[in-house]
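There is one chain below, alone, in structure tokens, taken in the form predicted on its own.
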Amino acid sequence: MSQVDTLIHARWLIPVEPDNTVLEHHALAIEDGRIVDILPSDEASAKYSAHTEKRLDSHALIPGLVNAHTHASMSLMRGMSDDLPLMEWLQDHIWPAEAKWVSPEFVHDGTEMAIAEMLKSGTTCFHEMYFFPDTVARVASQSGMRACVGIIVIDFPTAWASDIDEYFRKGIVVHDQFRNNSLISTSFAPHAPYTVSDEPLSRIATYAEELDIPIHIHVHEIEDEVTRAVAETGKRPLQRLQELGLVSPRLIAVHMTQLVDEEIEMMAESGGHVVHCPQSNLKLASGFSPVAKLMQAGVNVALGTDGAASNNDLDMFAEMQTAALLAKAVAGDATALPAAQALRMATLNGARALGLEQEIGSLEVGKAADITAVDLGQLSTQPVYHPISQLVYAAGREQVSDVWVAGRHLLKQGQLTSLDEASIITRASSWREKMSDFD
């Protein structure tokens, strides 16, 4: 009998690759926080000795969920100055709480917060664009979250650098200092077309090749984001993008909600990603993005919350849920989006996007083991017919019981294990004391 660190036996067992795949009474082996067998539990049983063994009669497993577009954060502005249009939420509320409070500590505990409420949700990797990166790389790693951390660049001084070569000069030492940390990634993350200008994204164009990541950036967010630049540039956002050499494969443009079907083309043709806030979008009527014609076009297309001050949480199977209730409506077509899809935006898309397809978003031998188990026996997802579909249109995030990620088990039946959720909640409550006044 073979030794494993943990064998987690499973009701069902959805590995997202191959698609649309349900395998019953299934056990993972994991040792050295991967994966190294998936087979039925009966044999599992037999041919494995476990440190630990856990079973669970009514739970699916799926990868777990990646998270492709956060602003951490900002968890300590969820619910400030809601219910207002994008440029106004920004420009009059948000860009001066920022610029009064954002600093380190800031983002440590905003990070912490958010990590807590993903880890809860069933998301074990995020993807973030803030101030302030070293900060939100060294929680997420304390905490055994996997994060995506974006070198920010805005061409307005912040409290995180004072102009374009310190942005660039930080975020590098970032770069190198996290490179090795098998849970911390990085990103190039320019704010947006409207805010960082054609000299910074022409060189990281250049960095991003030599430093072989990816670009994350919110690209055609709102329709008078495209009527401004058109106005001031004669160029439509995407294309004055791809001239500056950033359309390509390390592309991943969030929000996308204003195509035209020669871009969705130009995507296709590029290779580049798409980043779906469905929430977010929704909250601040800023379109709705043509996913179904982004899909059928060979985009790969990944689920992101956006932040919490715009959604107003980090809950990725409500994300799940709108995306392929939205797509439906958009497409006038019921089968535009269906549920094994939407669990594959939310998993495997994300981790393709991050270039971590080869770690991560999907259950298969090799992979490391970041796992989501989701109790699908309450009441509110019986009878299970599908459980993919009830995964997607029915089950709740409550309803996540466990989560590992490298195979560290970081939440226990339901708690907690590496965060103090009492003391940030304590923190978030001294910080809304603090920032009332901009409300």
Contents of the next structure:
There are 2 protein chains.
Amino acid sequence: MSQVDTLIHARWLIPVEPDNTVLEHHALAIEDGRIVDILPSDEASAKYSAHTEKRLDSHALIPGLVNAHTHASMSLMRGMSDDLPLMEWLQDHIWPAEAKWVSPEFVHDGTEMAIAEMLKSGTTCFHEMYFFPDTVARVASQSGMRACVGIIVIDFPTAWASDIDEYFRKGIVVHDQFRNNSLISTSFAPHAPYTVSDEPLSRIATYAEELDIPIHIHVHEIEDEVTRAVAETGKRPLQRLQELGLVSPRLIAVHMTQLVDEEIEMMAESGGHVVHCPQSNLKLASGFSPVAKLMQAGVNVALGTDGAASNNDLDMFAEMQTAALLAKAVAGDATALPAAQALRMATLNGARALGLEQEIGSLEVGKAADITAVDLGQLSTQPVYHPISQLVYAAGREQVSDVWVAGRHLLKQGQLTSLDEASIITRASSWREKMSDFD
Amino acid sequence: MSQVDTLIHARWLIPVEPDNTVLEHHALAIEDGRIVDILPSDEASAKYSAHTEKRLDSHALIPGLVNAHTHASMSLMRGMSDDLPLMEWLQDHIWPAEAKWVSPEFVHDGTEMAIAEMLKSGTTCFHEMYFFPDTVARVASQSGMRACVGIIVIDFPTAWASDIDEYFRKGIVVHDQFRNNSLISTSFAPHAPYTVSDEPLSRIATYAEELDIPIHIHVHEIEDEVTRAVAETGKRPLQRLQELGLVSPRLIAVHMTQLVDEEIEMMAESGGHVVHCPQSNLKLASGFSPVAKLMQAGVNVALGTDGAASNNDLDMFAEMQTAALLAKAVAGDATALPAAQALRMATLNGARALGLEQEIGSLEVGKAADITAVDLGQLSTQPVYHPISQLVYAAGREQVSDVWVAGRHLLKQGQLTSLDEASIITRASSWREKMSDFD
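Given the form predicted on its own above, what does the protein look like in the form predicted together with a further copy of the same chain?
Full complex below, order starting with the chain above.
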């Protein structure tokens, strides 16, 4: 008998790679935070002696979900100002609130709340864009959560930095500080083409190459963004990004609801990635991203919730379902984006976008043990004809029972092990009291 | 002190009528299954002595949700055949499975499962269209659930009836049998314009008038339905229904994704109702219903999940959220269908469509005590700036803690009191085993 740290037996194991595969009555062995074996349960019991052994008789094990675009601490603004158009929402509500309230304490409390919500709903890695990335990285690392933290760059001064040089200086310190932390990676996060000018964008193209990290940016979120850019510069934003050297396999272009066929081709040829945020796009009436077309063209499309101020949750199960449903309606084809593809978007495609596909995104021997267990034995997913269908079209976040990140058991039968949920809720409530007076 | 059966104190009470109103720290008194008072909590404690008193300190009380279109027992086919277009899905999968399996036992077990799922997710009344409506009515009544049961009529023979006359004969027996049951009402449920010919449709127009009940029919679900009808009859289906006398305040037209402006006007003038089923429409790529336009024109729009075979759940919280998000994207206006309107669609508008607006759909003195309690104290709806926003955009079905139908406490801290959940799951599983062999 070989000794391993953890052996998890599950009714179904859905590795994502190979695609559309469901293993029944299999077990997964973890040693030093990595998956060291996947094999039939009975063989596993004969082969391994485990420090911890867990049997999940009505559950599916899937790779931990990868939320490829969010603004974690905006959770503190969840529902603060709904039912408004993007620009009014940003300019009259979100930005003034941020100018007044965003601080290391705000980001600390908001990020803890977001991580708690993400873990409870099966997400094990998030791709962040917000101020005080140093705090985000610290909170994620302390919670045992995996994160790719965006080094925010924006033309105007904020509580985090007063000018472009300071954004770069402080951001690169964050990168260097966490470069040996196995849970934390970084990306450059220029906010959007309309808020970052050419010079810093060019610098980002160069620095991203030198530091070997991705570039995380909102692109073509709404029609108005594109038409204004054309009026002011004669160019569509994506073309401008290309001319500045940003359209490459490093590019993680978020939203992309406004795309002509040539741009889809350009993305496919460049090897750049798209993050689809369907619920945010619907809520802000931003437009419909042509997801089926992008995928057909060979573009890697990942999935993100966006911030909880425009979603209004960080629930990747809801996001998978919305993505799968909406893609069919937009393509006018009920066979578009089938369940297995939606699950892949929410896992391996996210890992690829972040450059982490060797490490996470599928349940494979050698990868980190980032794992989510979903109880399909509950009424709402009964009966189970096809587990992947049930995961995408019927399962809810509340069916997530257990979550491991790098082998660490961060959610145990619905209970967080590294975060204090009651304290998080209390602090969220105090922020609301302060911010309501303002709003 | 007056004596009442039940007194429920809640952090928030959202009556739906008056519109967009949130009462804080209020209580609701129930006597003989009806709401007899709504008043501030402290006054309630001084005024009433209650047999049962409940304090819900982090909850919102809302009217029980009304699912205005479903096929309850299709829950047993949840996820059986996904990712297919409507006609292939119906003709090659659903209809053959139904031909082989649908029976009183199937409908009994499927309806129990559906009612269990609906109660657990806050729905207190459903509008049904399926075979064996006698069984549906009996199961609903036994479970304490409110239902409007469709008297199915369809041109082809099924296990329930062999010809049109038998559909009518057996259906009217169901109507008469349950006419004095306060939980059960009936509607005529001709399946769709393309499956029911002129003669039975005309008869339905007459009989519905005589029995004073609504007409429940799928209309303009997909483009192909309309273009085929035009090719075959020279008329769009809605026009044919109008000529046959079905477009009236009795009409409950389900789906309605294909509508020209004149049809929206016709619906508004007629006083007919629309049931929007956004998740089913997306999943089957049926098209986008112009919900904001319909409501602007003054049409009463209710909300339905459709059957769990095309959704794949009976979760009205998810449906409200999808309706609110999708309407904005379809209208190209982020202010379309705000949260309070979505909640109204899922409650009072459904009651109006079913002709039950004097009885249910809002928390008002004199109405039946059909009530849902939602715990907003959970992480996923924190912090609470605006309770209605949290209910529509962030709350999940799992936050429903308690449900009353006609004053009877059918869900008690998440536990069903009138149905045996374990037995329902076991039976669903046996149906899957039988039906998988077939599929």
